[in-house]
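One chain comes next, on its own, written as structure tokens: the form predicted alone.
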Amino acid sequence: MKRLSILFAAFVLAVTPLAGTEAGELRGTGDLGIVVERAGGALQVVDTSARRSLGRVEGLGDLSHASAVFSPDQRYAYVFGRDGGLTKVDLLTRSIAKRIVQAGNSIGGAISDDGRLIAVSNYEPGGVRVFDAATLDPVADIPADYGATGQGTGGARSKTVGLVDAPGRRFVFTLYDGGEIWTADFSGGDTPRIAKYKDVGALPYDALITGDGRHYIAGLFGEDGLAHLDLWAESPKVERILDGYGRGEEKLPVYKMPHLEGWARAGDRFILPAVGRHELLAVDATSLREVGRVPVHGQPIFAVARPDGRQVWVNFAHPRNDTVQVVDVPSLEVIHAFQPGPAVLHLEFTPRGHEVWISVRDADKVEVYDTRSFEKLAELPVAKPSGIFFSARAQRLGL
């Protein structure tokens, strides 16, 4: 009788569908991702190998500037909404595991290198809030107060931007209003050690960290230049790079703020969008000196390096946002251009770079291209798509 019970239990397990699968099919998480439907407060879970959508998750709030990070096992996506919402999404069951509204206005977040902490960058109230990744319970609140005198009086609170994870259970971010870079070190527990680096420059608007966790570079909206912090240095200090790169030239009106991300490093160079210019800036990754410029179609928003670093794919701000250009990194020349459709918002490469997924908001679609032949491989219907994020990001620093 006992043997029959064991056999029956095994049979039930064999025929019972597993959560997040179809017809009992086992599924890994390494080729999963999400596409944000910015207007509907929803996202689609996608299979990058099959180039198809697996299902839709609703109820995520304001996703007009949404971004996401992933748990180390690549099962959960943590989605940061503009309304202060932080939503933990189970990619296998395609459902919300937990959702909280932790602030009034947010602008992205990060996950610690051990996968245990989620940090959110807030405009209102200014600062960074940190949560337990498993439960989303609060761990720490870091108000971005600057310019205080005496016993904390006379200061102001800044919007925070450019939040990234760094090795050693650390987060790095900038104060947009305060012109500072801060690091929050959680290696000693839930009370962080805060280090502040001042005189960064006017209005640091976004930042990147290199894949080795060494270089943190913040772009400046208020002046031509960037701020660099070497996190490997014995006594880190901020230095200016590309200072005055547009000196003597009139800056164009800025229709959309460009983005700096760790994936903008290509080989031994950084390829960065220039604020208010129809150019990319090429910077030597060792000397941090300018080594060239690339004239492009419009004001670049994302300059995304293919994982092997040979190419950088670029999209643009309104009104020239129907176009994507491909830059060959060794020659710094545009080698291909095409028009996926109106309002190209985001590009995401598959982990080894053989394909790229492109969101075309005003055509309600996502297109998939071969990155060597430039052939269009697939098209997925998605309502007002914006950010595309693949679960392989879980294994990369700074994304």
Given for the second form:
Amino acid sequence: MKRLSILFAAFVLAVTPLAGTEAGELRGTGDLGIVVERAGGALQVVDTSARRSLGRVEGLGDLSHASAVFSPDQRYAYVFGRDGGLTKVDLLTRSIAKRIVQAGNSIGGAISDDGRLIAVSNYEPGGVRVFDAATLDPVADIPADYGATGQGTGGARSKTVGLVDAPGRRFVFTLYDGGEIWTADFSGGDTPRIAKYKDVGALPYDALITGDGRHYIAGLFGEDGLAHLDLWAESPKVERILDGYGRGEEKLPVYKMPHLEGWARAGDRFILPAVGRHELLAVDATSLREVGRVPVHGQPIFAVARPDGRQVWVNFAHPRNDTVQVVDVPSLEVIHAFQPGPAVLHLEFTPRGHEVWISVRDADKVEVYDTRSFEKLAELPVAKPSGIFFSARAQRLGL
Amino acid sequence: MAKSPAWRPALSVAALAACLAVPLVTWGAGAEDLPSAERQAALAYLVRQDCGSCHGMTLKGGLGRPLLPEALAGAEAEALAEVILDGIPGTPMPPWRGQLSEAEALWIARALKQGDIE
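Same protein, different state: after the form predicted alone, show the form predicted together with the partner chain.
Now the full complex is given, and it begins with the chain already shown.
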């Protein structure tokens, strides 16, 4: 009996490193992804071609509001937890390659265009920390000191949000408390050159960068408008766009902050969630002027363009979060609405946009839909699913 | 460029202080009624999952302040319930009146202070 169990253990050890490939077959990772099991500190590694889960990876800490970026070879996911955890997950072996806890309270991160640097946005201590993507060893620490002295004394150290990568080994992020946008340029080595843009507006809560790396846009919670930085400009400066889009009307209560990452560029338009209004804003991508609005079901959280830009899929804040709406971009009309279930938290398109995966937290499931027929194709059991991230993000700037 | 950069951190702190110090709400009849056990479980879930979007699922803070007992020790439960019901203007903290009754807000405030939100 004992010998048998030893034999079994040896068998398990021999098979485990190949587990991701089932019977040792070689496989690619371009159609893989992860689904965050928010409450359990775990991920499921999923195969988007087969529409099934390949297995779980546990031990990632507090994954509330977790997000991920991918290595250029699409083998590794870097997962950013709320508790400051930064975990490098191997999608093939479905195991943790490396894990560090780099701060007390964090909110997402980014990978540099060369794939060598991982930057993490921290609330506590406020600022951005940068790590070597291979080893997760520290490379740089950028405290978000702001105010008259810029020394961060007296608590003048800001939470940071809206961290993205930009071409040229740069990162761009926003100081929530400080109302500033900073760029950190690592093109010269491990000591970044920092540029600061001040007084961008009240309570910038999140930001996006366009896929060409040109426009960085921060949403403002404290004002009707957004802050825009043109990174292609000779001397970039922050300008207000969509100023006064709320027309000074009283805001509706916002029970969850909208997200701008995963924003929609659809053809020649951006589609953005308004704050405190049950509307999407359509913005001309060249002039950055408003060209229309779409009344929607609730406070929009994610407004994500299908990769071809023809449709935008939208989910909503509590208590209207059981619904998804689909907007036709040319006509700016809602062409489809459905109720996947209670607490729809996130959605992710397959790279060509033929299918979309939707997490339904309170129903403990992820659903997969055809984006043309709207037919449901699959349903996967996942405990309290939140973010869904596919490895194709590795090849896209700003995601 | 910013219309009023100076009020940001100051207002939220001042507004919170004002809320904590001055009882603005006249508690209606039934404010002391305990929610049913089933409703208590739903409220605890709401706090963890939905308040958790800003305050952290473990309630140790995020974009919003920490809601752990030590962070709330200096505030009366009634004052915290007012913040829940009316929000803090000028910050992302929304008013939950309409979503939550006074009794429910008070139950949440007390449970948070006792670290008893499971």
